[in-house]
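Here you get one chain, nothing else, as structure tokens; it is the form predicted on its own.
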Amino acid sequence: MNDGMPRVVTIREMIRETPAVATIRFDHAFDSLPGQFCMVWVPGIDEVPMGFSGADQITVQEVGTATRALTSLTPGDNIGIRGPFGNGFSPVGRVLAVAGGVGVAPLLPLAKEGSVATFILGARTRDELIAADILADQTDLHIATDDGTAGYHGFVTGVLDSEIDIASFDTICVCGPELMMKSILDRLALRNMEQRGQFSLHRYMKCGVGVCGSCSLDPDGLRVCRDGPVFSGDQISSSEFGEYARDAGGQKQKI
């Protein structure tokens, strides 16, 4: 929103993806790029950053008070949306996407628009896979589950090592747990391919517009909200990425 105020939208549908993840569809489509995010205002609770999983939807994992409040809402309830913010993905050529858990959300629009050739989707169990049917229709889908209940038994990096020629891709778009993303960046670095990687980072944010500095990365002061949330591998290869992040009080917490 140009005035910086949230746009009030009405929830049209609440889709339960897994026991802890829900997709919330609302009555307004935002003109966003894949990978851009918004600030979601939950009246009376908090405002939290959330990636768009579609023009009119967000996909929420219950990890705290605000997200649990979001997923307890029902059709007809109102929330506020500020954004879209950030840069989003900018893939070129042949694209590989890698997602872990709810990290699939900002990558889903890329797949739906036909930009992704191959997709590696990971989750702890079969029941926690998100959007697998959609991705199977749109991409060459490879699945990994920690417990082996679907696809490769292990992490997405195991699929990357055993089933994928990463050098055959021009862009590798990644979103998920930071240690997972760091493992992929390390693999790219071994081949001097860091610049081909595009990583969607998550950090604690208060303003979402680059003012408060809560999401700044050491040592260069890159702001995840304003300079990201998507960074190329060579931008973050010498940063705090994969090492630590800051909590709401600004204290460093090891990842």
Second form
Amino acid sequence: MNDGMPRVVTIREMIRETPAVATIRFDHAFDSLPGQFCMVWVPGIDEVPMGFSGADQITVQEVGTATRALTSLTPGDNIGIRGPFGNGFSPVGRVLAVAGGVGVAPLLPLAKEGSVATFILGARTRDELIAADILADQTDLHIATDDGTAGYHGFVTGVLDSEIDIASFDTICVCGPELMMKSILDRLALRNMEQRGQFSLHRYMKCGVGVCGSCSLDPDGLRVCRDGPVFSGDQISSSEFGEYARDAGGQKQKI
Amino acid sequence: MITLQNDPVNVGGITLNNHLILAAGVLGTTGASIRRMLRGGAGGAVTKSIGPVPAAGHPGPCLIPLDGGLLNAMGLPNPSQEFASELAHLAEEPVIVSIFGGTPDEFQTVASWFADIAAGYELNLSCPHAEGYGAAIGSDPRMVRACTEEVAAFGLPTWVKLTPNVTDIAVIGEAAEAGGATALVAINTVRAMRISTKLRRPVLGNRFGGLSGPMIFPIALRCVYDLYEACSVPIIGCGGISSAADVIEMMMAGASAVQIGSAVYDDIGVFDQIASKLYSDHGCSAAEIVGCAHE
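Given the form predicted on its own, corresponding form predicted together with the partner chain:
To see the whole picture, the full complex is given below, headed by that same chain.
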């Protein structure tokens, strides 16, 4: 055991990415691997898990009280950070990355370091695409929007089916809404390629360090915070993934 | 080092696979998680504490690892009655259901949901950071006795987990024993807090919480020793145990078995790790060791 008190950092910059998503840069760079996450303490409100979108930044979507409080902060304000936690991505060979919405956050460092050959970026509409310029510079970028305002008209899986030969990639790194990730896992399973997929999962977390069990997956009891958050497709292909998750009290919620 | 024979263990009416039990509140949140711990060497497992209504627990931060311990204020998050379905596939296993309530009636109600599937009950009369629950009633001997009586009436093994945050733990142990407890579990966490000096405010969302881990082992040991002098039901030691040597020391103080919680933070395989050092073919019988430091 070692001292895991939150490190208090000062916000240096608040970058508005989309109407509901902001990137928060702070005054300290953490030594994290792409896909690792931290617990972000918003003093007086709550603590929430968040993927690093860079060594000194997180990218936050406003979905609840704590995330709304986070994005309403301004430079000079302080927050607490515990982490980095979890295992991160471990890409080998030729890498395809697939992101939906704010799911691009943990994949961004992978693309920035030049590890991603092809990137499929999805969003509901053009205004909600995140980091498209950076990704276009670093990767062969394919865009999908639900309403057709940019790129392919439809889901990222439509791009996967019509524009990409998935079997030509050794690693497929995925982060986004769970049903999107599940439909990609299903496509890998059809080709017996589940082990090539690496999926960054979300579950309700309280401790972040593998003790409380609030993020345990059925049926093997894998902890998303400590055994994940990135799992290979074969680790989760027979799990609750895509079916249900649990709320703060542990009650099951259909996905 | 002293080792034990790997004989069948029966403590407080429950047959365990070894002397090492998963403590309440640690990875006992789902059936799958409990099964993982049993497969990983835990001789029995205590569930997350289940209460009369579903609860989300305290706002975060809820847990802070420290040098030599964990500080937590989870706030008893639980799915309440729905949890019974989690245990359906564990009915034959040594799974002890931890329950809490604010009154003897609430303890009775929660216990009734698990009467057909639990190997036994553990009454949480000791959580230090839940208003109206846990230690709030577990420091009152009359309430401890009344709650224990309600649950013991189901006829299942009934363990009572005690708080160290009282002047004399033996008085509380005697009350539980008088209420029909088949074993006492000592101890729950010790009231504690940390402050972020930069933010000038407590770190835990609940401001204060409970300390566990190696830091509190000497406190737990002293409580077990005191209870052994005062009570006749078996005692289960809990608090900072992270090695086979700790287990032996706790048994010498009077524990018939132990619970392990915080040590899974360093290694989820801690049960197998400890068991591999604790047991040997030439080991002593537990009866030779338990309470020997009192002679």
